Structures are given as structure tokens and as C-alpha cells.
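Only one chain comes next, encoded as C-alpha cells, the form predicted alone.
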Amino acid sequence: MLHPPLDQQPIDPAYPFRSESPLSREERKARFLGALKGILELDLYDRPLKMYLDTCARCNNCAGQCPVFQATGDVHDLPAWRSDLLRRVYRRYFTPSGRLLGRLVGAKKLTAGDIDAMVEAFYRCTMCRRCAVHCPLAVDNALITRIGRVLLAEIGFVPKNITVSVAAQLAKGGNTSSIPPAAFIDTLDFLEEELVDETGINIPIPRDVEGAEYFFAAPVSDYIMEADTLMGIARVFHAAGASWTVGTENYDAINYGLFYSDDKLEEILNRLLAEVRRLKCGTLVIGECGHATKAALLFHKVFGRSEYRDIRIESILQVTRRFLAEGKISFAASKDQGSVTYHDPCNLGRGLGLYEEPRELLAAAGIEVVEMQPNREMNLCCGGGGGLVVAPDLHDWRMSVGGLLKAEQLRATGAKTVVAPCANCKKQLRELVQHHNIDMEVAGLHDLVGRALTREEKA
């Protein structure tokens, strides 16, 4: 398969995402460029970033992997053509045989165009690393296409979306979510209440506690709309007899800034770990959040203050699961969940290598599960990561193009039930059945883990 013309614009008339940029034209070039030379001398993006864009095949064997192009079979759909987007301007500017040679050696001058082509191809694809897999050259057209969104930002190309929801984050005392510290710890109560109603056993939810060992920390829309979950994580804090926190001056964890900018990535990023040091506990634990966990995992020893680089951070996944080893808690016979299935997250998956520890504690509860085909480091997105899934003009292209692959893997495990420890994997998961019509319902891991810990206290 042959790549398009370089000069050729990739823009889809039907696809909805739409940003403008303050800057003009010429402008937008002259940031664009000096914003790349600046990302080059950085350390953490100079050797493996000039590798991926010095380096490319031209084989088309991410074509094979990629869920997008697979929907579209649009050849503006490939990775490694979406990669050239930067990789013909970075050659152009940043290699002697580029200046040199000019098209010869692919490269190119920077045109407003080729940002207008930049601003919608950066934002098609979710950044799942599948087509790294494959990759005979290891290339991470993932990396590139954040590297690209980076650089958009840098000239005023951003989601309002998630400039907005940054932009709440941010404030003081803020989340994504805009709720007030007060609505927080009434939902905690809440909380509270409802598993003294479930389970017969006083449960606490504790807060701001100084020198608890774990600091919990889950995406604010967790306390919306996924309270089995937290309920769930409660649990299993509560039966391996943990000392652990929330806090209530910052709770949230998403962080959007992995998406679009390592600048609010950092910032973000130690906002939290100051909550972590303020109430002076040991390990942060991310709930079940594909990408805050891989945001805080990967970043914090690169992006954290020198003097929080001393917090451990782990995922709810691999503190359930070591609980689990050291005979902390244990599962009782699981009552009849009906069929179920196991989704990967991408950023928990291919991201962090987080495959066995799920499975290892849904197997210890009982539950068997239906694999997907494919499933671990090749299962498919769910179609909404990237930071796609809070877009809400990306709706239909989500579920007719994004996650048209991932339904029809749901609907071939026959399964009543898939379990996603994602928030946004469950988000565009629910609208994928809803859309498609499958009989399946969604779950988080801790809703079902939780549900078949063995309990010996009384209320």
C-alpha cells in the first residue's frame, strides 16, 4: 500500500472535531517550528523522538493493527502517514540531507496547510500504541502523534474541552468535575452510608488522615457515576486491614495534560503529589484510571518535584493483587455473575504491562472469564483513548469509526458482562452497547472484587 502525496490534506469534511488558533497563519509557522527545535534539545524527547521521526519503512504494517484505518481503510488513517505530518517538516528543518535534499529524502517545507492537516489527523487517532507492536523499526507513531499535539498547543490548537476541564482542574481547590470540596465529602458520606446498607459493616471512607501508608486518589467522575467501584475499593482497603486516605484539597486524578501538554501534565502532576506529602503518607494509589495511573507511573521521576520523587506510586490493581499474595483478604464462593469478559486498557496495557494482575484477582474471586480476540498487548482500544471519549462532538465518529472494531469484539464473546478498571474505557464502553445494540452490561474490577471479599466483622 502506498502512502498519499504528501501535499494532499487529510480533511473529512463529516469529522466534527474543530479548533481555531488565535495566531495568524504566518505566526502559527514560526511558533510551530521553534516550539519542535525546543521539544529536540530536550533530554527526555531527543533520542527517542529523532529516532521515530529518522526512522520509517514505509511497510504499512501498523496499517494491519490500526483499529481507525481498519474502520476507514482511509490511507489519511495511517499511522505512518499521519507520522510523516511531522516527520517531513521535522527533516526539512532539523537534518542536514533534509535542507539539502529537500522532497528527495521526504522532507518538506512547513505550510499552513500542513497544520490544518495536523490539527485533524492528531486528533483521529487514540493513541493506543497498537501499531507500535508490530513495528519492525519500533517505531511509536503514539509518542509522535502527542509530540504533534504538543506542538499544536503550543500555537493555540487545544479541545475546548479539555482546555476547559484543565482550566477547572487547575483552580483552587479544583477537579475536572467543578465539585465543590463540600459536595465531595457529602459524597463520601453518602458512600459511607451505602455500604453499611450493602455489606451490615461499618466501612470508612477516611480523610485527610496524616501519615496514612496508601493516599487514594480516583478520577473525580468516579464519585459521579462509578460508586460501585470506590465502593468496591473501599472494601478491599477495609478487609486487608490498610491504612489509607483520601484527601479533600485535591482528589482528583485525572490528568489531562498527558493528552495535549507536558507543561500542564507537570503541573497537575504535582499538585497532587503536594497532597501526598501535605498529609505525609507513603504511596500514591491511583484508582482504576488508565491514563492518571500512567501519567503519575511514568512522569513523576521526570516531571515531580525533586523532593516528591521520594512517593511511590502504584495502581489499585497491584495493591489489590499484593494484598491478595500476602493473604490480606480473601474471596468467598462467587455467587453467579453470568458470562464475562475482560477488557485491557490501553494505558494500563500496552502502557504499563498491567495484563495479569486483573486476571489473577477475578480468577481468585471466581469469575471466569471469556477472553477477547485478540486480547492483552493486541486487544483493541475501546475507541474513545487519546482523550477522545470527553469530546462530546466525537460522539458518532467514536462509535461508527473509533470503536466499531472494539464492538464487534464485545459482541463476539457472547459475554453479559465486560469488565473495563478504566474510566474512560467504561464511558465510551457503555455508549458502544448503548449504540450497538449489545446485550452486555459494564463494569469496573472493583465492582465485582469487591462484592466477593469474605467479610468476618458485624456491624
Second form
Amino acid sequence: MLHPPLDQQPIDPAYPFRSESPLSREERKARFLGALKGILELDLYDRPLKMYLDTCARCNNCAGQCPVFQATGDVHDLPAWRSDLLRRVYRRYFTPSGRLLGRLVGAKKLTAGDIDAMVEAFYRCTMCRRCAVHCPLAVDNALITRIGRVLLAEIGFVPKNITVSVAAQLAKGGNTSSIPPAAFIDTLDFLEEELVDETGINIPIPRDVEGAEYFFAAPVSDYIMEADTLMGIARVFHAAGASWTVGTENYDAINYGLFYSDDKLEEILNRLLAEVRRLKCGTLVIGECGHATKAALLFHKVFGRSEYRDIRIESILQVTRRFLAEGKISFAASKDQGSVTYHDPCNLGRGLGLYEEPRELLAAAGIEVVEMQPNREMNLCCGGGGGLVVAPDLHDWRMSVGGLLKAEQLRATGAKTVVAPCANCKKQLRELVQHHNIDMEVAGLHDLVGRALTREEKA
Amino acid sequence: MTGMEFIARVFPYLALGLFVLGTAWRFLRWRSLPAHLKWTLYPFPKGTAGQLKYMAGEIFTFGTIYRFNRRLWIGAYVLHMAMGGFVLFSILYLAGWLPGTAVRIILWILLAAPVYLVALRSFNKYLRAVTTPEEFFNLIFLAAFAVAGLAASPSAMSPRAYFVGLMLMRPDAASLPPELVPAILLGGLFLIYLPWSRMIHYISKYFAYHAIKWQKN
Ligand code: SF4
Ligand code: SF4
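Switch from the form predicted alone to the form predicted together with the partner chain and give that structure.
Every component of the complex follows; first up is the chain already shown.
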């Protein structure tokens, strides 16, 4: 057999995602191709997409980097094979050579079976982009995965938990965790009380302050799961004497549109920017969250409404790092934290280049980091990237496939704490250490940074 | 004009012209594609010097494949170097600075590398899963060219006069050794085909790195 089987069947019968679409199989094909045509005509992805679809040397260099393929060794998890599911359809319908020569040039008519295979394949990729680092032709399979998912969404396939969260967020005054404003405000009060208990001083979490310099938005799940991270951030803003605020009409930075839909991404982003504008803040600061930071930073200039283009967007990592450089915050001699390792979230590292900021902050806070091997641009995805962490039905897969190598990597550090400035990574890492019996705490960056600050009494 | 005259006097220019036009067309088309979405991958080499150094390293060593895919690297690297080497050696030979044996050796390498790669792509389960008939076709095309070149090399007549005439824009059908015709045909067809095949990565690579992966803010 010289070529992957022509009519794809599901790759792994146990994999929980199947294409469940109200559309007939014929309609799915027509819609899929229509949507692909639309994307190819759209200026937005022109250069990278066409280039990636046109060139791939089929060298499998990417396979050696892909944590999913490394875990399964299954040909269907080869990044180039996965991308080819889309590439060969593109060739068949949108290139002269594919139309003319068909299979000879790797082109193939789309079948409903192919769509089934794509549903599975594109949701077995965490979009971590590790494979792109050492592709000799600089092809980025994660972008192809993303486009594949956008097309699948057009025919009605999106994992249920993601659609539910997005629907909740886009409801009036909504957010992905469906925390009502009153409960949100209660949580802020609670955090302030906790801060008093911990520090002995009043550290406010300002709400709806018009004209504050920084508008802060965390992934809303932090208000349920990551109190320490939020308190650390409040301590930093307070210690730096910064003017900051959260908004009570929109307090959710999560943007799952990044994983499957430009329309949703745009809508979610603009709603958040509208809140920043309502409060007349100059800078939107995204909390510890990889995908939310990337969605906002990368797509601001293309999807943000023109009247919002002047809003600055930063990651909290950049802001805190700058406060340190400007001497606005300082750290006391560190209390012993035990050994700490740092996990580079894919979207903050490979996606945005924020490798050194968190390390410099930890170093300044007197926390010695035992590096994972490999780290920085070669760090392994936690295994829950690309939105997969949102789906509870993928738990087993994330533990035994997506995060398998990560678990080994964590264990090898021997550290007592793993720091990950990303809500999704933290959720996945917690499940991983538990599942694999690794004796390790999972913490956010500001949990540690906040605690190490020089006492803030004066401020 | 007889067929032979066409092959000797028109076809080489036609093939080269189509190669240049095809490459230019694809280059310009890719360059004209808008790049609204920044899709940078961090970190990337700083400054033009750093980027050139990385690219040169990559082009001359195939470092990424060397590090992670040694078995493929042997074939791919040797193949690419042999392609470049063939052009270079041929020029040196025509200039009289290299013996014909050097060109023959390079042709043998140009035959061995694709054969090795065809075997590797057929027997390695993972490479086979991502290889399309086009890859095999490209490799066999190159091997066929090498065979044609080798078959022509012990010819009675030296090809030097013909090629020099070609270069001076005075092509002479009479000076073309007939044994060389298959090699000329295959070589020309390869040039015409190259820009439209996946082997277009000799220019796509430039864009994929400079205009996407390393795009600055
Ligand atoms: S490393 Fe790049 S060129 Fe090689 S198979 Fe993977 S995507 Fe294709
Ligand atoms: S983006 Fe990550 S998970 Fe997806 S193919 Fe590349 S390395 Fe594998």
C-alpha cells in the first residue's frame, strides 16, 4: 500500500469524539467544501495556509517532536498524515494538478468517511506547535489542525463541552463558568478577606474603576479554581501601586474561539474589549492563561473592532516583569519553597515568546527552578492543549496519550512543585500528577511570586 | 526543423525559460499573498545575520533532519548535494577544469540516493504512510535522469563543444552526441516540472521562514 487508505474509518474505536451532525453525509461534504473554499478566499490565512497546504516534504521530522505520536506510535497520529487529510482534499478541489492527476499527486475526493476521520484526527492534536520547531520547511501542522476544526465546526461538529461553555459565555452577561455577577462580586470580597488573613493588610481588588490604567481579565475559572493565583496578582498590582480594575460586566478572558471558530473568537474578543472601553482603561491585561493571551494578542489587530485597536494588550507575565524592572516591586529573601520546576505553556512560549519573563520573576523571587528536559521552545505540551482539557470524556486519552510524555518529564525533575502560568495547563497537570501518582503540587506563577513580595504595608 | 534540431537547439532554452518563468510565477504569487495573521513561532534567530546563518546552516547541512531523522537525512542530504554538485561539476567540466569522471561519479550518486530513498519510503512504515505517488515519481524521475546521463557518458563524441555552443547562444545540432538526447530530454522535462511539483520548496522555504515563522511584530 503506497498511500493511506482512501476511505478513512475511525482511527481509534475507543476515541470519544465522533462526528455527530444533524446534516446528512452528503450535506456534510458539500458544506465542508464550501467552507474550505470560503477560507481559501479569505485573506486572513492566505500566506501560511496556502504555503502549508502546498509544501510538505513528507520527511516525518515532525513525528519525532509530536508528543501524541510519540505516545501511540500510530501512523494516524503522524502530524503529516493528519494534515494530509485536509491537504489532499485541498489538492483535489483547489489545485489544477490535483484535479487533473488525482491520486498521483496525493489528491483525493472528499468522502463522509474522511470527515469522520478528521473529527478524530484534528481533535487528537493539541495544537502545541512543537512539531513546527524542527520542520525543515517551517510547516506548522497546528494551523492546519485549527483550520480543519474551523471547517468541522461549519458542518456542526464541535466537542460538546466547548460549545456549552461558549454558549454560556455569549449569553447576555455570561461567562464560560456561568458565574453570575453577584457571585463574582462575592468571590472578590472573599479573596480580599483571604488577602487580609494572609498579609495582614488590605489589598483591594478594585471593580469597575473608570479610567484605571490596567483592566484585568482572568480566565473566569480561576475564580473557582485558582484563588492563590488571583491573590498573587492582586498583591503585585497593589505592591506596584498600579491603578487597575476588574469589570463586573465581563470578567472572563477565556476565548475558546481560538480552538475552532473565527466568528466566535471575534465575538468573544470584542465583548471583552467593549468592557475595557466601557471602563476607559488603556491596557487589557490577561491573567495566567495561554490560549486566552494568545487569542487576544494575536487576533486583536485582525478581529478587534477598529475602535478598539488602540487598546494595549499584555500578559500579566509581561506586566509583572516590567514592574520588577522599574523597581515597582521587590522580593524579600525567599522562604524555602522546596524544589520548583517550570512548565512552558505552549501558547505563551512557542506562541508568544514569553520564555524568560516567568523565569526571571522566579529567579528574582529567590526561587530556584529545576528545568524540565527539554524546556522552552522544545517543552512538551501538558497534553490538554487545543481545548482538549475542557472535555471530560477525553480524560483517559489525556492521561494515557496526550500527557503521557509530560508525566514522565514531570517525574524526572523530582520537583515538589510545578509552576504553570496557564489555567488549562494547571487543570491538566493536576489530573496528570494524580493519575500517574506523582508527588507534586501544581501552582500558578503568581501564587509564588505574590508570596515572595516584600511586605506591602507601605503601599 | 527536424526533431533532433528542436531537441538540440530549442528545447534546452525552452526548458530553462519555463523553469525560470515557473519559479518566478510561484515566487511572485506567494509574495503577493497577504499576511494579515501573524503566525510567528518563538524564539527565532535575531537580526538578518542570525537568520541568514540559520538558513545557511539548514540549507547546507539539513541540520533539522540530521538531528531527528538520520536515516532519511543520509538519502535526502546526499540527493540534494548531488543535484547541486551535478550542476557545479558539469560547469567545471565544460570549462575544462574537471575530468568527465567527476561528473560520472556525481551521476552515480544521483542514481544511488533516489534508489535509497525509494526503498526507505517503501519499507519504513511511517514514511510509507505519508508518502504519495508523487514523491516516488519525483525520485524515479531523478534516477532516470542519472541513468540517462550515465548511459551517455562513454560516448565517442565529447559533449563539450555542444554545450559550449549552447552557452554562447550558438547551438549546433551536429555537435550533439546522439547518446545525450535522452538525458537532455529528461533534464529539460525535469526543469519544466520542478516549479509545479512539491520540490518547489527551494523557494517556499524562504517564505515559510522569513514571512511566517520569523515574522516580527
Ligand atoms: S517536518 Fe515538515 S516537511 Fe517534514 S513531514 Fe513534517 S510537516 Fe512535512
Ligand atoms: S501541534 Fe503538537 S500535537 Fe499537534 S501535531 Fe504538532 S506536535 Fe503533535
